[in-house]
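As structure tokens, one chain now follows by itself in the form predicted on its own.
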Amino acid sequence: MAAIAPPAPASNPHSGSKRRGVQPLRAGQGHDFLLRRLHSLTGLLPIGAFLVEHIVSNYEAVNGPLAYAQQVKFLNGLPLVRVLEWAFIFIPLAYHALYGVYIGIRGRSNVNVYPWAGNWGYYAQRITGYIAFVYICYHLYSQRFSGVSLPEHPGAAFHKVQMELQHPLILSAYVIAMVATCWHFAYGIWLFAAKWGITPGNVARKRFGYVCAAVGSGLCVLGLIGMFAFLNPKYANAPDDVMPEQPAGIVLPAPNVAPAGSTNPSQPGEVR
């Protein structure tokens, strides 16, 4: 008669034995998950909102140098504009760009092995991110931190952009950057909705993809129209500053008005 083998002793989870392999990173655990979620969020708010505002504001150039200057003056006259600029534009933009480069360097493209739409989207998102990063750095340097300071001289904004876009190479780079940035933003919206569970399922993601494509295409067309408005022959050779400041020290005298009921011809301002 065969003897029954005794059952194997249950493993003690507190026994000091090491488990083999690496435990998977669950959602909500680890710094990488938090940093990636923050990267995804900043791409939509506030950077995406600023991109939309920037394209819409630049579209005002179709109405001429003065209208564009008034738009620049309005934006730079907002309360606490410098605090808002750093807190909601420069700092989130720096984080999103630098961490995006970090993600892109660590990632590996496999479109040559698996040429699926998702892989091509990932590859294009990474390339357009690099283009947008270089473009934004150059654009900030040339228009914000060098030459005429537009916050103090908004009337010079149209002429400054116009002079830059007259160079064919720079104009070509701006067109490429506009297309790449709008594509990057539109696909980023699609990724945000998929990652955050807003569009569960392939059907919802496919339908939302059409919405994102329409948004990106509309922004791109709007941005290109505003860009080429600076080269409109109607506004050729725009003045250096359409809002020249009043020279310091000039104070217009107040009109001399005689008091009511006065009959003294020597009163100042009285017509004799």
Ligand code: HEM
The other form holds:
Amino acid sequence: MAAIAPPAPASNPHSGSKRRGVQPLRAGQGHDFLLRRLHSLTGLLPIGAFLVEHIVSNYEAVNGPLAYAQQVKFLNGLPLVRVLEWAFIFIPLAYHALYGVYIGIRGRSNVNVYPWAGNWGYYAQRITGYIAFVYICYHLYSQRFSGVSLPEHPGAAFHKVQMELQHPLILSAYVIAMVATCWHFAYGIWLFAAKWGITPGNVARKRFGYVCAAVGSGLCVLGLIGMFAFLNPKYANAPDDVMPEQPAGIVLPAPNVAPAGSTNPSQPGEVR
Amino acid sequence: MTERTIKVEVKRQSGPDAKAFTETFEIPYRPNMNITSLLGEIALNPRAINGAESTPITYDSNCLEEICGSCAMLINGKAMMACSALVDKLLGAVEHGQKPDLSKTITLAPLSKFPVVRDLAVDRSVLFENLKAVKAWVPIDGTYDLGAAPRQHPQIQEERYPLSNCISCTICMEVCPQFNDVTGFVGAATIAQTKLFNMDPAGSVLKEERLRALAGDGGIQECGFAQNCVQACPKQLPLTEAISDIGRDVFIQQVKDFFTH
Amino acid sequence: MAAAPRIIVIGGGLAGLSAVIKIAEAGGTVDLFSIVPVKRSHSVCAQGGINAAKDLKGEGDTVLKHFDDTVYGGDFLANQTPVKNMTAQGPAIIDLLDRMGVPFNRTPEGLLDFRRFGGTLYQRTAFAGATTGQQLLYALDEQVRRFESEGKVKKYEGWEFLSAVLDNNGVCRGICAMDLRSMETRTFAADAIIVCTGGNGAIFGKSTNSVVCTGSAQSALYQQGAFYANGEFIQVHPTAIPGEDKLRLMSESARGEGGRVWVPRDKNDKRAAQSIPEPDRWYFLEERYPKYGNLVPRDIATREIFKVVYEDGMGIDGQPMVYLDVSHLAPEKQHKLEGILEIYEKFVGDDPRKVPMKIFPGVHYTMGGLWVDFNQQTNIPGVFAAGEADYSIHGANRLGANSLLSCIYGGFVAGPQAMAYTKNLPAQVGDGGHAAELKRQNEKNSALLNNKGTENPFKIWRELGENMTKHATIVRYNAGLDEADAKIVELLDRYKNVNLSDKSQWANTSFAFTRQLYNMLELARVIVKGARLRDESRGAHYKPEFAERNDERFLKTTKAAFVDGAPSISYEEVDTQYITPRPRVYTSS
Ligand SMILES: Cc1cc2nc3c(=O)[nH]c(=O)nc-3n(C[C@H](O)[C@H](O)[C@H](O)COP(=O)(O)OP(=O)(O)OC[C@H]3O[C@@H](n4cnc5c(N)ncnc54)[C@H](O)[C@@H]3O)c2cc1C
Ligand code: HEM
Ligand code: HEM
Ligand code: SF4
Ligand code: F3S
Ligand code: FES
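Can you now output the form predicted in complex with protoporphyrin IX containing FE? The one shown was the form predicted on its own.
Then the entire complex follows, led off by the chain already shown.
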């Protein structure tokens, strides 16, 4: 009964000193909105699109070292490829990754107290982002910026990846990263749609969630199949370089037999 | 018959700069108590469990029926309204007639994201500042008799009404991982109010200003869509829907401004 | 007065905010004081709606019919001029609220929807879902926030009004207030003040009111010389949900849809309500009022439930509670009651669709209040009052949904009238009594803090509440009222011995409460004394010993003055110039 106790006062207009706690909205000031939308957009468009392309390309490994080499060669042969690479992959990725870390450390995740689905999603987006961050740094170093230069020696790609995946620790890191990145991307599409007001309603968000889950799992499965193709015993001893640079003046005979099981007519086969 | 009692552990703090400490009270149990009645019981006999003289606990409350928004606090670690938090339920009696487990302890603490005034009372005036920042009002010409307002479809009323139920309890802000000192995020409540006033036929004259305000630092972009707000809101406001809608409107406004300003 | 008038408004409920808006709009500057942030004022609790004769349902409703219903419902005790003015302004007030963005329910054509309430035959009540008071308060709060951001209003939220500052001529020159955080007491200069501090349900311990509805401010002014009028008229709502800390309203519509009120025939019946078979249930309202059954008028239902519990000792488990049962209703009917059933479920934890609700009448509304003239001014020059804190509109009984209207109307009158008053205010001599008042309040504070007594203020309050609820609510007997007064005098005496366990000087809520408690005790005496002397039954005031209305002796406003530390009652004629009093008979519910 005796619950009465006059409420403690709220703000005191006379406590002139700087207010404590979370500060009020800086209405209309600053550029956070732009930077944040850019982060969102980079995640979806250049990087997301690249991820899809990358996973599809890597799937080519299923068809063996030469097929994979052709694929790498094809990509590297695109016009202005270095410009494209920097403009649509490295720079957006660096922005998304660094700003993503910045966003991540500013949040105060609290799934331990409020273990709700959306909150787990929020938390997972940060964790998978960090995983992707570490992984991509390593991956870029090991595949793109060290060892044999693949743009110059596309034929060495299969072997290079194969060697990398030999170590079980590295392999598991690749698997984890693949799952994490696909999760991050799939949930990212969903987040994008929610935040940009494309799916405002609960029903719309739920349905789109299924779509994103399907996209993410599909991508992930594709990526993993592609990855394990490098460990296929059939290609166990893939040559260092299936397209060694030929000394000038020597012309290799054109292959006349397609490799076993190949579905790609333009894929170079063996010379018989 | 010995009196049945329950234990309550309260995180106390005598002032904004004082050190926090916890004090445990043992309170006579009666069925159907809520947290505010339990705090009233402490005021009636302010004595800690070890028999030491204590003081009544400072906390905010007014309506005691979950409509004024005063009494938000952390109950067993979670943000809830003290007046609608039932002791029996907290002690595990989910269904009617089930016996609560009196050996459990209930813990009370102030909201963690707001400056403590004293004990369980915190300063939540930041929400009211935010409402000013987004001009959460209809700018009427005057209060004299200007005749009836324009007609409004019931559908608009049906969409506005739930948003208008916000009791400014700040629970959506407390539970939001993005609402903290570093981000200075406005929180879901203010975004929902922006939608409410943008939807009003007369209130919409300030729509652009509100949308620009929300694009400021600490604005809507800080929402990471954790959706805790919508789960925890005691008034079940459609907060994520509002965030989504306003997110789109703010973006469109920014694009427009980019080309016209 | 040369400079722009300075006006202080105390209280941020509907009445206070209305006054603030009118003053700010007219170019005045306002200091707004409120214990709670204004958005958390008690007005948020109102559910049902707000009355105005807009006649959008083609029923031929008119302002005059609204006027008549109000006066008749108030058993002719209300002065008719302000009631007439209020009802006349009703439609414009609704339009204004609509323009402010209140999400009133709509008809398919986009017009305002109206529902029917007690005490009238017309659909006259505009509503916003089941939270009309909340929506109205927010709309006004938003307007005030707008003026605040324009610098026309300064809010002092978390400040408590302690007293008015009066100069040597008894003219108000400001207020003395306490910051409930730093516990600092200060005086603030003003040319006029408007008191909108709401009702006083806390005097009865538990009520449907909010925690800050203590009547402390009104009592302080009464002790400074203001008349307190019609104090004995307290509305008790028949169906409230008894809670450990408060009584929560259970709307009449539960009975409207077919809810039945009963108790077990055997007072020792320990079975769960659902398992008690029909023959063992006593539907006392249906038995005693075969014609109206559970839908007898509010005051009758209230009295019957009270009798069953206190005179027959038949309350459930010996507690002051009876069953209100909707568990037998068809699901469609239950669905119509969804909103209120959810409140019950939330706070009691039982599902009223399956288990009968436990309800009891609860103190609900304060018809009495500070005496004001037709310009909302009290007898202290410069002190105005509006809203539930004044006595002006509802007479002996308030009609549902009239209070929100009266609050806004009162504020709309008080604001401009206060502005007008300041125009002719002679300049203040000396310090206008500020130093003296500050000293008086500081002395009270230090006396309280240094008291070495043994009494717990919350225990005194609990006893006051029990005493008042027992003797001065639904059924009143002169012997009981005498007993009640003696008890209050005893409590006042024990108050001298009060001991604060918390003597700190920071956000000390029990200190502030203890100060209010004193004022509650003084105001309780006014209520009891007024009831004791009014030997008749009128509206909410019911004495079985004097069961009839007695217009000859008591068609009069009770005016209490604080003389030598006790209420002294005098009577004033009621303005009945428009409608001649006629008997109030309930021919239908
Ligand atoms: C459950 C319930 C339902 C109701 N439903 C309806 C309905 O449907 N229709 C209807 O017309 N009426 C209804 N009423 C009645 C109506 O809600 C009130 O009469 C009305 O809200 C009173 O408004 P007010 O402005 O006078 O005061 P309040 O809203 O009570 O505001 C009082 C203000 O004064 C401040 N204050 C108090 N003391 C001090 C002090 N000492 N110093 C500084 N500030 C102080 C408070 O902080 C608060 O801001 C209902 C009431 C209840 C309890
Ligand atoms: C490299 C390290 C990365 C980090 C640290 C990172 C971090 C983040 C974070 C924190 C968010 C959430 C933003 C928010 O909640 O507001 C996010 C969103 C997103 N990320 Fe990443 N990310 C990384 C890599 C990637 C990659 C590789 C992709 C694409 C495959 C990607 C695609 C997305 C998408 C689509 C979103 C949703 C955009 C949005 O929030 O609106 N991210 N990222
Ligand atoms: C099956 C797993 C993977 C394999 C086999 C693989 C293989 C490779 C190889 C061989 C390269 C070098 C290509 C070149 O230099 O032209 C490369 C580059 C790159 N990979 Fe992966 N990768 C895998 C998964 C991923 C994942 C999950 C990401 C995350 C987004 C990623 C991001 C990148 C990036 C950003 C580059 C540099 C792109 C460029 O050079 O243009 N990779 N990868
Ligand atoms: S949106 Fe909900 S949680 Fe947030 S302040 Fe309003 S009522 Fe509280
Ligand atoms: S919890 Fe916070 S992150 Fe957004 S969806 Fe709700 S505001
Ligand atoms: S006291 Fe009003 S919401 Fe709890």
